[in-house]
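Only one chain is given next, in structure tokens, and it is the form predicted on its own.
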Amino acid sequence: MQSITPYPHMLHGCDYNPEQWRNRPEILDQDIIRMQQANINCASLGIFAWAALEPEEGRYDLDWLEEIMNRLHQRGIYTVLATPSAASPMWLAHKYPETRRVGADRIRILPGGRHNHCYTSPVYREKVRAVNEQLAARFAHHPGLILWHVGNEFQGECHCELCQAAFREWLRERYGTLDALNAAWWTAFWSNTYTDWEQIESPAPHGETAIHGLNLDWKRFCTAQTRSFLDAEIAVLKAANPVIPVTTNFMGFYDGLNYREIAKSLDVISWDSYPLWHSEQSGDESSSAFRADAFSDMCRCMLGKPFLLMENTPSQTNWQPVCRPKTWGFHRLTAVSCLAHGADSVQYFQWRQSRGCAEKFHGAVMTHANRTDTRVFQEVSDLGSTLKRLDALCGAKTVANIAILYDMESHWAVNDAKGPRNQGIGDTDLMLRFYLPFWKAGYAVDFVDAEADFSGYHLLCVPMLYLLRGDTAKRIRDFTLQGGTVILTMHSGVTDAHDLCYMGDTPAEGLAELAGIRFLEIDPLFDGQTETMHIQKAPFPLAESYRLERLCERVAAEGAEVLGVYDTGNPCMPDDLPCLTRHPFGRGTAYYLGGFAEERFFSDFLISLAERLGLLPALDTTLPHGVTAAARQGKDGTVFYFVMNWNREQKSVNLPFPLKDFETGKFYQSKLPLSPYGAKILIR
């Protein structure tokens, strides 16, 4: 696998905003020298800089940007150049009010802020095209340019008349006729039948919100319109130089857009990582770390190659409830963990703290003190020194035999379903409960969506796939028939692609047959209420019982072997209803879990199942609590092992084979010591 940018080295970079310091040339002179001292080799320029690039309509000033890029390149620092579309300048927002977004309440926003523009507006698209053409003409062949950063953290939606018209046209293309749309949306409900396309409006708090097909299609449209806007930007850049790759930065488990659809337009995935560190008195950072690593794995899987960590803070954020800085040495640990899960970069927001406005107290390599003898500067510099020696890791792959299916359209639909539970249905939490034991034990996991090819995996986990679309069910069945092991859960296969309930047995489309069960009813629990699953027959080591919460699905076994049953504590209910089953299917096996089980069950069940299937973690050893491991194979065949200690106390790992510390050259024969919040990069 090749490097994901034309610069074949690990990127160590930062968001750099020289436009904020143009009246302080001595600051700009210092910055580039200090970037070298910090072992920075790339800088992201131009984000939110439109007012400096085009101070008034049609008058462009790119000289300052070219001067900065030239000076950076002369010092061996490359440029990730952003388009400025994520925040329109004041002159544009005032002169062209149609470019400003309209909320779901149908009120147009005032000028200011960021992400303040309508993706549909022809005026805004034209103004973006014009400034992008200027940037592309000037810099597309600049020797220092290695990546285009299009916009920034795409998000939000607009409900203006332009977007309403575009939505209706999108629906015409999707359904063809109003009869087809009415059937897909089930509009006979509450006499909501549409008789004219102009009657269709986007969901509104003071209007229609009960047509779930409308709500789902609006979310699909917002993703499609965002991607259309993104594609228009990319087309200008690629026309000038098709060689330079493009990216835009994602925001973790943000669900306002279907990131997998956006990813189809990109050459490289990047994301901005800001976990809530140090919120636990115990000093155990696992609960934040595993969520960050889960999204890193998602980013790695979207295009099937390494991603870029576009933003993280070297110290603290400024927008969390409590903005604690990363404690001493902790930054290295978070960086190594990102590398372990597929990153080919460590980049910061930001290089230098702003003097004013909303981000003046956000962490940075250079603080207001303007000194290099700080702890943060030294930690950044030390990490950069390590990254300089990791060329063999660039483009390295992760090999996973386990996949978790997490589909954004199903997530949208199940969270809008109005039942069976409206205060946290928990599909994302359930997905993370599947991920957590594998993360703890050091198993590589791929995240796939409903359109993926499952054939290359041994174990496929399908948590709460409420909405079934396309031929997903057939491909799950085929995967199992051909020898794969699949785990299905409660509240799966309930509705079709329009969020219409299937008639007949669920999970639908043959998944009930696959699992060997028949659905009876779904029983949601209030917060604080629990039931118990008793294990009757354990195919591998399990506890006698496990706690259940949130959702309990009642089923009958029709061919499946019952492994666990409910203990509801209700004398009016049968005490032998299946909760955990196993069913041979073709050459494979289907497991079914009916209750939202506690974390302990997933740890016991999934790791035992993986061992039974002969699947191996990165290091075939028992890892102490809070210690994780991962592996990547470099393009030269070198296998890199990463071991991370998320505890505020020293730990040690029993090694299954000797490993060499990549940085120090020291050999560890059988035991690997890990300092508090320590991280090791090792080779075999």
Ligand code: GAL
Second form
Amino acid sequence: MQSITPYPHMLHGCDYNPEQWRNRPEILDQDIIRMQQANINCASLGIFAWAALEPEEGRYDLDWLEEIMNRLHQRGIYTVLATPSAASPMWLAHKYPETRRVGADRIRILPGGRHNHCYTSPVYREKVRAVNEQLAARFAHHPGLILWHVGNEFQGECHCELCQAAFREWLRERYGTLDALNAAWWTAFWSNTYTDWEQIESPAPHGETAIHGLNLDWKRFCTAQTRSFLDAEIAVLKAANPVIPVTTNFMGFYDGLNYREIAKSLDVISWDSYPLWHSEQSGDESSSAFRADAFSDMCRCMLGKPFLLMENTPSQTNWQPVCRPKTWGFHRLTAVSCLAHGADSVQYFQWRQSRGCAEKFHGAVMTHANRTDTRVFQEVSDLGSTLKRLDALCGAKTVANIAILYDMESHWAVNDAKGPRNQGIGDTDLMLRFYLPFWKAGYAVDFVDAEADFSGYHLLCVPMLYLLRGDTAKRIRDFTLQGGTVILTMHSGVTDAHDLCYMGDTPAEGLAELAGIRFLEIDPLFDGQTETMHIQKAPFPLAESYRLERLCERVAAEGAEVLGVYDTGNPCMPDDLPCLTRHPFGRGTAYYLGGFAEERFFSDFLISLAERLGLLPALDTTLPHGVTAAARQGKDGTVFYFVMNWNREQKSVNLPFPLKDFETGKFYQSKLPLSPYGAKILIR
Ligand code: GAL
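Since the one above is the form predicted on its own, can you give the form predicted in complex with the named molecule too?
What follows is the whole complex; the chain from before opens it.
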């Protein structure tokens, strides 16, 4: 696999905002020398810098940027150059009020802040095009440029009249006729039949919220509109030099956009990781770490290649409820874990703390003290020297036999559904329950969406695929027919692409037949209420029973073998309704889980199943609690093993084969000692 930027090395970089320091030339001089000392090899420039690049309409000032890029490049520091579109400058927002975003409440925001613009506005698009053209003309062939960073963290939506008109146009293209739209949206309900396209308005707290088809299409439209804005930006950059790749940074499990769609426009995926660290008195950081690693794995899978960790903090994140700095040595652990899950970079927000405004207390490599003899500077610099030696890891791939299907459209729909559980349906939590045991045991997991090709996997986990569209069901069936093992769960195959309930037996589209079960009813539980699943026939070692919460789906077994049954604790209910089943299908097997089981069930069940299927984790050993492992295979064939200790205590791992510490050269024959919050990079 090629490296993901033209600079074929691991990136170690930072957001750098020299525009905030233009009246302090001595600071700018220091910065470049100190970046070198910190082993920084790239800087992200120009994010939110529009006011400095175009101080007044049509008057551009790019000289300062060119000077910085030149000076960085002379010292071996490459530029990730942003387009400034993520924050409208004051002059623009004042002069062109129609470019300012309008909320769902139909109130137009005042100038200021960031992410403050409409994605539809022709004026805003034109102003962005013009400034991007200037940047592209000047820098697209600059020897220091390795990547375009388009905007920053695309997010939010605009409900202005321009967006309403664009939405109606988008709907016309999608449906052709109002009759088709009315049918798809089931608008005979509550007399909501549209008789003119002009009557259609985006969802609003003081207007329409009950038409689920409308809500879903509005979300799809917001993604499409954001993508078309992004595409317009990219077109200008690529026209100047098609070779330089483009990215934009994602925000973890943000669900305002379908990132899978946005990814189709990008050459490189990048994301900004800000977990809440050190909130556990015990010092065990696993619960934050596994979510971050899950999103890293999602990023790795979006384009099937490594991604960039575009932002993380070297110390504290100042917008969290309590902003604890990463404790001594912890930064290295978080960084190594990101590499382990597919990152080809470690980049910071930011290089230097601002003196004023909302981020003045955010962690940075250089603090207000302006010294290099700080712990954080030293840790950053040490990590940089490790990254310098990791060329062979650059572009390295992850080989996964297990996939988890997580589909944004289904996520949107199931959370909008009104019932069966409006205080948290828990689809994302359920997905993470599938991920957690694999993460703990060191199995590589890919994340796929409903449109993916499942054929290369051995085990496909399909948690709560509520909205089932296109030929997904057929592909799941084919996967199983051809020998794959699939796990379906409660509340799947319920609605179609318009979020209209399927008629007939569900899970629909042949998934009931695949699982050998048929839906009877779903019983949601209040927080704190539980039921029990008793295991009747364990296909492999399982506990006698498991706690269930949130959702209990009752089904009839129609061909499936019943492995576990409900104990509802309710004398009015039969106590042998199937909760866990298995059904051979073609050359494969389909499991079905009806109840939202406790974590312990997933670790017992999934790891035993993976072993039964002959799947191997990165290290075939039992890892101590809070110790994780992962592997990546470099292009020269070198396999890198990563072992992370998320505990504040020392741990030791029994190695299945001897490994060499990649950094120190020390050999470990059978036992690998790990310091508190330690992380090791090893090779065979
Ligand atoms: C990110 C953003 C950065 C900075 C950072 C602070 O979401 O992209 O510009 O604000 O958060 O944590």
